[in-house]
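First, one chain by itself: the form predicted on its own, in structure tokens.
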Amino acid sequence: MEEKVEKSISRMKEPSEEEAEGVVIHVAGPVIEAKNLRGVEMYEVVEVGNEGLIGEVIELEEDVATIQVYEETGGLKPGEPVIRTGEPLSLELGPGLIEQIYDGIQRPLEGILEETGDFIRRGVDVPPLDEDKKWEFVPVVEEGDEVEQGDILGVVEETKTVEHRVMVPPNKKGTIKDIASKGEYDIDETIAVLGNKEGEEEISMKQRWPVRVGRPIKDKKQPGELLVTGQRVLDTFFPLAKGGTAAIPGGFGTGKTVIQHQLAKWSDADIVVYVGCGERGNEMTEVLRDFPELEDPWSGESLMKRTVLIANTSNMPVAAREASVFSGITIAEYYRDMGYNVALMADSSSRWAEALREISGRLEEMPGEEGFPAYLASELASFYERAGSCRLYGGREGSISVIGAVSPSGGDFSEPVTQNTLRIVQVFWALDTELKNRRHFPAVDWLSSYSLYLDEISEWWEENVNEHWKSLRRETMRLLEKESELEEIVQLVGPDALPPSDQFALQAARVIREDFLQQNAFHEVDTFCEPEKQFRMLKLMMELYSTGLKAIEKGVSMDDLAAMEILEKISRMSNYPSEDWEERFNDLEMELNEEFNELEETLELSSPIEKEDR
């Protein structure tokens, strides 16, 4: 792995003057082709035009490179220059990455609005971390120490909420020749010298790692731990690991993007890398203009204290929607070697899909199913393995949870994109239509989605929560699909001819239905539901359940059942807050079994005509 990964790093060489200008010869919106650019290499970053576009060699024969262009072409022209830069695209990684903006190339889109207005020129050049800002650098090694790829030279105060540990960039090693005292230094200047067989080497704040490429691990371990959301449907019913993949596929208007940001918002990961791909520029603003004012449960500071944020909305460059997934892997994996646990949050794959379509028309590729490349899966899976739950270099662990969007055309779950990403994810949060149409959201549909975490997730909850969450889980799945059974005899017969325990039966359902599956992501408490609150608020739900088909064995009548107080006060526990739901659960677990004895002294003391009546 380690020499796969120098290869992929080393490979480019700075070209000589003959090798580093080319000639636009031909232009097809964002695809051009070039020649004289012989010794070029795939991937390689080049600058177009006399404007200095980003581009990207993507396709070579003999001296002609077809260069994907990763900003808008017009009035780029044939006999314009074309300058390779000698390295892959790339992302500078150090202090300084939380709390921005970018675009899908890492370009800041705060510095560019500085730079040019509220109108972007094309080629501008600012670079992506404050190159002038000074950060207080406390050393944690000294000289004489031996180091490896990974190990921490020092710490540096990124946000409130993000120690950023500065570790020796990967395939490094030596001897601390020299490391800086403590005090403030800016991302450029040395920090540490290291000493090695080839000499020795100065290391800065800043690193710089080509995208396409994971940066190297020891290795994988099973994911085990939960990713906390708040949401009540995906913790206690399809669950996700730290270090998993999920995806969210759903029609227009079913709220992926809704979802998404409840899970960038309320997940307990350390930090989150929100990827805003293809997706429209009133949802991006919408993230934009919430995050910096919403407090985070975990630390109390602001949400933006611990995210990074790539916006590449559908009106931007095609081609750079998509780098902009890769860009965001990457800066997951960074934080990840730190031993943080990132969340990132892909919206949507199937706009990324579309841009690897129009290019892929551009270079006139055999199409595979429904206009795609043929190679849709392995780019897909490209990006998804980089997720995981890993052992780092330096004896730390860290994971990174990815969670992609899916939109298929007409809600359609057979199309490529889906049917590709279900083959790799190990989580399906299927969103339903006719769930959205009937404003039940989340509209996570429990009949059709699944999680193959359950038996890894199992342990967490038995450790923090309660021991007897999967059998409380399971119960109440059969409850579910049982109703499914019913509704549809139902429709035929009508209600009344069930007999009165599958009556019960739709009526606990429905109680679960409307008051634990949905949620209100805009409501002050509901909005977040801690994993003991989830499991209090089920059991309470399926002990109503348990106790009222005991009570219908003795008699006590279905009417007497849907008039019962208890169902109105059980419909409100959502919305009791934090710090004294627990008390009043309480009391609603008494009040329910009082309830439920009183009905039945009061069937006892019934005549016997009415008891048979009953």
Contents of the next structure:
Amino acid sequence: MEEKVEKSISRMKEPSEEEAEGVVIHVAGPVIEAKNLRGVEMYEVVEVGNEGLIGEVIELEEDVATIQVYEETGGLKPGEPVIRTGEPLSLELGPGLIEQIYDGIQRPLEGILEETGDFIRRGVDVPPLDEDKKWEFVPVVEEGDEVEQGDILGVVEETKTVEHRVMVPPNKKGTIKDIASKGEYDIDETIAVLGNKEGEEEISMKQRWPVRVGRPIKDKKQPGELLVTGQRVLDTFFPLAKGGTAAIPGGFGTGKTVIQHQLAKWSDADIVVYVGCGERGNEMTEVLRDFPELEDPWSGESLMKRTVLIANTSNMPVAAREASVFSGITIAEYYRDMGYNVALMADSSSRWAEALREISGRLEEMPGEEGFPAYLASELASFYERAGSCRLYGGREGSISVIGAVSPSGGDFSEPVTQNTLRIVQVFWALDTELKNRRHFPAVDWLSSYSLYLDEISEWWEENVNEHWKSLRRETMRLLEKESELEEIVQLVGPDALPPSDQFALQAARVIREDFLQQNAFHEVDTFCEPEKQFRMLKLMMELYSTGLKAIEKGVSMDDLAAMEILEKISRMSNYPSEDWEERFNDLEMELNEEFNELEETLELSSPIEKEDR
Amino acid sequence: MAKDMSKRTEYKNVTEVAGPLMVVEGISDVAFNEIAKIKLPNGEERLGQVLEAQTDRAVLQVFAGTRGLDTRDTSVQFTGEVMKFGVSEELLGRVFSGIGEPIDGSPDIIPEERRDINGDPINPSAREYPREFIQTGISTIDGMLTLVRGQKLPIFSASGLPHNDAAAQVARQSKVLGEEEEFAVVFCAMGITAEEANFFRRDFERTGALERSVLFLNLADDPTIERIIIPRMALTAAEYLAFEEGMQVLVILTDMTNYCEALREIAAAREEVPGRRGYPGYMYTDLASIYERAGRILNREGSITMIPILTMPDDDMTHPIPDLTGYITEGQLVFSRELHRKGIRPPLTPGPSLSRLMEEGIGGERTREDHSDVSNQLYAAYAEGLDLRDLVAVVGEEALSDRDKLYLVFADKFEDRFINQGEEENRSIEETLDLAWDLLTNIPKKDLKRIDEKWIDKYYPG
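Same protein, different state: after the form predicted on its own, show the form predicted together with its partner chain.
All chains and molecules follow, beginning with the one already shown.
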């Protein structure tokens, strides 16, 4: 037992012999109590029972500690030992994280598969990082250099896409006494020796960091660069900035997971951390099977080469689910510290909140709204606040964007998790069951969603795509507003009662809805739409609207407009592949004008008398 | 249970009995979730499970209820084991009770292995993504809500709707194209009436499916608390048949609403902090530990496809039971009272229904190249037809354009000919898709925007 502890967790503060071991006195589900643990600290990790199940101390009273256990507790008996580790729940950070799939407490699922077969048995101990693998280390500092936390000592090619920057760990500084020469090292070998007041310190490529504490940064700055997702409704209407936070609430089946997957696939982040928190096993399998095959549109390499997965599915132990989002954000921070833009998807934050509720219930804490603990809001904030666009030690900048799915019970957004999340996040992508029922995907409700980054992002669009972006977006939103007002009238009096210009507004809004807002995630071209293409599509559609209004003024009938050939072509323009969409869009613009001219010409020919009368 | 019970201590110190729970003190060496044998004053034996283990005290739930227990003569013996169920190939054709004892009059089976009924979670890395199309012969399912092998797809029904007929029809007709192998059926009844159970049994008998079925029955008048363990036993059997014996297993769980009621009963008896509508806060996790046992595993032959049935209280889809289920399962088949009233059967309404694994299970190699597009077009056209129906109710049909009227006709025909089908009618996927094309001729050809031009040229009738 002692040896195992030694191996799996390096101690920060050695508990003395007599205080290192406690005894289980009460077991009820994932929460247990153990006594003889005077001196144990809050959130210290302990090993519970004869099988050495991983647990974390969450409450103390005299010498009795309440412990949440990250594994199934069936069969555990009072009287079994509890062994202290002297360390809070921590992750191992170093090369080898990318392309891995971990459970909620950073045990690699592939490793567990080798140990226990197709089903996850408890009490497995597999190191998070490959300890035998040799990495090609290239030093970038020299002996005698003064370094402090965050400075890069050397680099390793972790995958084809990711250069792993080996940094001086947080809160350390000194003079380089020795630096490894270029060559192959494993993660435990010393690659640098720092000399400082305390003496000499050996540094390897591996760091440990407690999951519940944010890694240090210099300061945060206002996010302003668009996180390109290739999803039209998001990028154009409700953009997320790199370093920003977004929530996707929606009832079941509204497509939260599909959107999360789309973002993980196509967003222009350097690193993607995907946390499957209390969701379906098959969804994680889908990512595992698909990502290695898919090509990252930004680097041309396999998508898996920039992805870290954390899977704690709904049937895996509930306490580990609670830890999984913190594990995810700690890994994200580690790569941010290297100067990368990281995107973290948490699917679903509601399951995480439910894990909190379950643990809190077992502790018999006074419940808040709907049984959730009163500290739900602060816990949510402690997670989302670790996002941000940051100035870092080592003179770099990096960001973490967090996108959290929310699964409101009954699809009702007034429930506590949604409401508390909305108080924190800057971007709100509301998914609507009504849209889902009519298979309008992504089912983002354009009337209730919002983005607070619009002003900053406008500049990005105007610099990188087109100076008229802001006005085009505004006009489109107005048209969609107008549609919803008109729809109410139509429900009362029928469409015929509307003047032709309003009827045409409905028609144009329908084009925007069906051909722009809707996007087929399963179509090989449509699945990703670059910003330039988004702009041009929308521009053409709005041109259709403005030209159509003029035509109506001239007397062209609604029936003629509804029968225009260009409409069908517009509906297929999202499927034009990247090689030739620009050319074909140019042609479409010409066709649009030609068809309108023809309409107006036939009008003039067919009604010469009217003209003369004037 | 453990073979040799004679050496185990018999505790007589029962201090409390309340609802389905009892407390025994003065004990030692008792594990969480351990199974105990409880001997009543009249000599009857019942099973209980430890919900809370302390050094010298344990709280147990008593499966067959606490009627007849006392605090003087009742004795408790712990078995040293968690709940297990003996599995072997002999399970097929047999009927078991809520605590896993045979109730068909035949002798006990000789188990190959005794397994913990809680099972272990499938490692996501070991899962095979489900993508083999199952043809159920029901057009709405095959065409628009495709079921694939290893999927969990519940039926959201309500009292008085014919969900049993539909489930039996799926069990009867399901097959994977190009394979002769038939599904083995694991049927688990929780709190349904004897009449309903007999309906399934007769149907299995009639079609010869009984020989490749395992039945687990806890009927409406059987002990409530057994409902908590019976689905786990059924799934332990299913896992064995699928992943050890390599069979394609279809699991029918009915009625999950009764299961959740039992869960709530225990939670209330334990005075736990309730979540929504009095159901325990951990109901999501608990349901997941059942539903997530469906699936496929890499390099293993068999599969578990699951069709849980639940009745939505008051037809309310936002009720916690359907709500939490929908968040775990890979879609849902929703039955509508409105369609049922119109005499459409199965009254399966496409709008709120969904199959999440559909995209991967259909297409050229699996069903037909036009399947996905045709399905999308059917959804869009039917949704538009339904909108117009609402509008007609307000403004009258005269206010509609000619185009709109076509959609009204389409919606009617779609319900009558596509959704509606006979109980014995087994439509192939080709027939389903051809029927869909035939119906789509009712709307203007240029409105078929969801369908690729290639498929319109190839499949448009006439």
